[in-house]
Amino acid sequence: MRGFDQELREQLLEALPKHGITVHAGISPEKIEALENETRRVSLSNGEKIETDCVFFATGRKPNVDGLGLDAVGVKTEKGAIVVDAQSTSSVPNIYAIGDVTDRINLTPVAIGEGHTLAERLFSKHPPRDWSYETTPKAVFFSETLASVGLTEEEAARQADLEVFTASFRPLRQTLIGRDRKAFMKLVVERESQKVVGAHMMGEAAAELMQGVAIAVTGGLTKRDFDRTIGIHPTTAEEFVTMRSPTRQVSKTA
C-alpha cells in the first residue's frame, strides 16, 4: 500500500481480519517447499509454518524494455525505467516515451493522457490539453476499496500547515442488511488557504465517489465550497460535505 495515506492504510489493517486475512507484520517467508496433494509448505523468519494449496508472489514490477535496443541508440534509462522530461521526450530529441516504461505513475488513464497529449502536440495546430497529472486519482478494488485523490497528510504536512478532517462510521446500506463493515473519509486541507489537497477513502464504492471528489480537488476548491454543497441523503458520499470540524490541526513538518 505505499504512496497511500497512512490512516487509511491503518484502517485497511484493522479490517482485513474481517475478511478473514491474517497479517504477518514484519516478517518474511524463507522458504518455500512442495509436499503431496500439491500442497506448499512456508516457513517465515519467526519460524512459524503455514501449508495452503497456493502461495502468491506480488513482489512488483519494473518497466519491459529489454530487446528495445536503448543503449544502441543512447536513450538513457534509470532503474530500467526510460528518462524522460515533462514533454515525454527521451535523452535522444526525436524519442519519446509514454505509459509505463517510464515508471512515473503506471496507470492506464495515465498513458492515455501522456498519449493524448504528445500527439497533440506534436501534430495538432492547438495546444495541448492541461492534464492534471498531480491530482491523478487512484484506487484499490479489494473487499474494502481503497480510493484516494491528490497528497496524503504526509506529503501535505511538508507543505502548509493543515486541518485534517475523518469519518469513520457503519454507512447505512451495511446497517440495513446486518454487516459489520466501516467506512473512512478524509480530506486534508491547508490552513491558511482552506484548499483541500486531498482526499482518502476506505469503503464501498470508493472509487466511484473518489472520481467525482477528484475533479472538486482537481478544480483547486476550498473546504468552504465543500461545506456549501448539499449532501444527498442518505449516503455514504454525503459525509464529504458534512465533516464540520476538524479532528485535528496538524503544524508544517521540517
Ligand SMILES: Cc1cc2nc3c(=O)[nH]c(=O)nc-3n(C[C@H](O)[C@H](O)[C@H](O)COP(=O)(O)OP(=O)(O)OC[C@H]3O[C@@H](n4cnc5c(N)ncnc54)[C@H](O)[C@@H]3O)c2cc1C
Second form
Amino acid sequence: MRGFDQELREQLLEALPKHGITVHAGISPEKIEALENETRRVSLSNGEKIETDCVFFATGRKPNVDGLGLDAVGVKTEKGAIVVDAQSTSSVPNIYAIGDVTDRINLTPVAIGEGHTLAERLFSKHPPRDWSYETTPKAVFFSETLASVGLTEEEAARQADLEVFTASFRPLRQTLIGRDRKAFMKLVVERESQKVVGAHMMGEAAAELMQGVAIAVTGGLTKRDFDRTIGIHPTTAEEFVTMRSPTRQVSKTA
Ligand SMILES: Cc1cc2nc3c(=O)[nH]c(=O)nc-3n(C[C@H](O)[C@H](O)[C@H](O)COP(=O)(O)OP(=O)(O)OC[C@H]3O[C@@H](n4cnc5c(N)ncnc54)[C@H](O)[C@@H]3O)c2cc1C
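Condition change, the form predicted alone to the form predicted together with the ligand:
Below is the entire complex, every chain and molecule, led by the chain shown above.
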C-alpha cells in the first residue's frame, strides 16, 4: 500500500481481520516447501510456519529493457527504468519513452495519457492536453477497495497548513444487510486557500466514486465548492459533500 495516505492504510489494517485476513507485519517469508496433498509450508523470519494450499507471492515489477541496446545508443537508465524529462524525452533527444518502462506512475490510463501527450506534442498543430501526475487517481481493488486522488496528508503537510476532514461510518446498505463493514472517507484541504488537494476513501465502490471526485480535485475546487454541492441521499458518496467541521488542523511540517 506504499504511496497511499497513512491513515487510509491504518483503516485497511483494522478492516482486514473482518475479511478473514491476518497481517504479519515486519516478517518475511524465508522458505516455501511443497508437501504432500498440494500443501505448501511457508517458513517465516520469526520462526513461525504456516501450512496452506496456496501461496501468492507478489514480487514487484521491473522494466524489461535488457537486450534493447540502450547503452549502445546512450539512453540513460536508473534502476532499470528509462530516464525521461517531463516531455518523455530520454537522454537521447530523438528517443522517447512512455509507460511502465519509465517507472513514473505505472497505470494503464497514465501510459495511454503519456502516449497521447507525446503524439500530440510531436505531430499535432494543437498544444498537447494538460494533465498532471499529482491529480492522477488510483485504486487498489482488494477485499476493501482503496481509492485516492491528489496528495496524501503527509505530502500536503510538507507544503502548507491543512484542515483535514474525515468520516468513518457503516453505510446504510451494509447496515441493512447486517454486515459489519465500514467506509472511511477523507478530504485534505489547504487551510489558507481552502483548496481540496487530496481525497481518500476505503469502502465499497470507492474507485467508482473517486473518479468523479478526481474531476473536482483536478479542477482545483475548494472546500466551499464541495459544501455547496447537494448530496444524493441515501448514498455513501454524499459524505464527501457533507463533512462540515474539520477533524483536525495540521501545521505545515518542517
Ligand atoms: C497484475 C497487474 C495488474 C494490474 N492492474 C492494473 C489495474 O487494475 N489498473 C491499471 O490502470 N493498471 C494496472 N496494471 C498496470 C498496467 O498493466 C500497466 O501500467 C500498463 O500495462 C503499462 O502499459 P505499457 O504500455 O507501458 O506497458 P505494457 O502494457 O507492459 O506493454 C509493454 C509491451 O511491450 C512488449 N515488449 C517488451 N519488451 C519488448 C521487446 N524487447 N520487443 C518488443 N516488445 C516488447 C511487451 O510484451 C508488452 O506487450 C496492472 C499490472 C499488473 C502486472
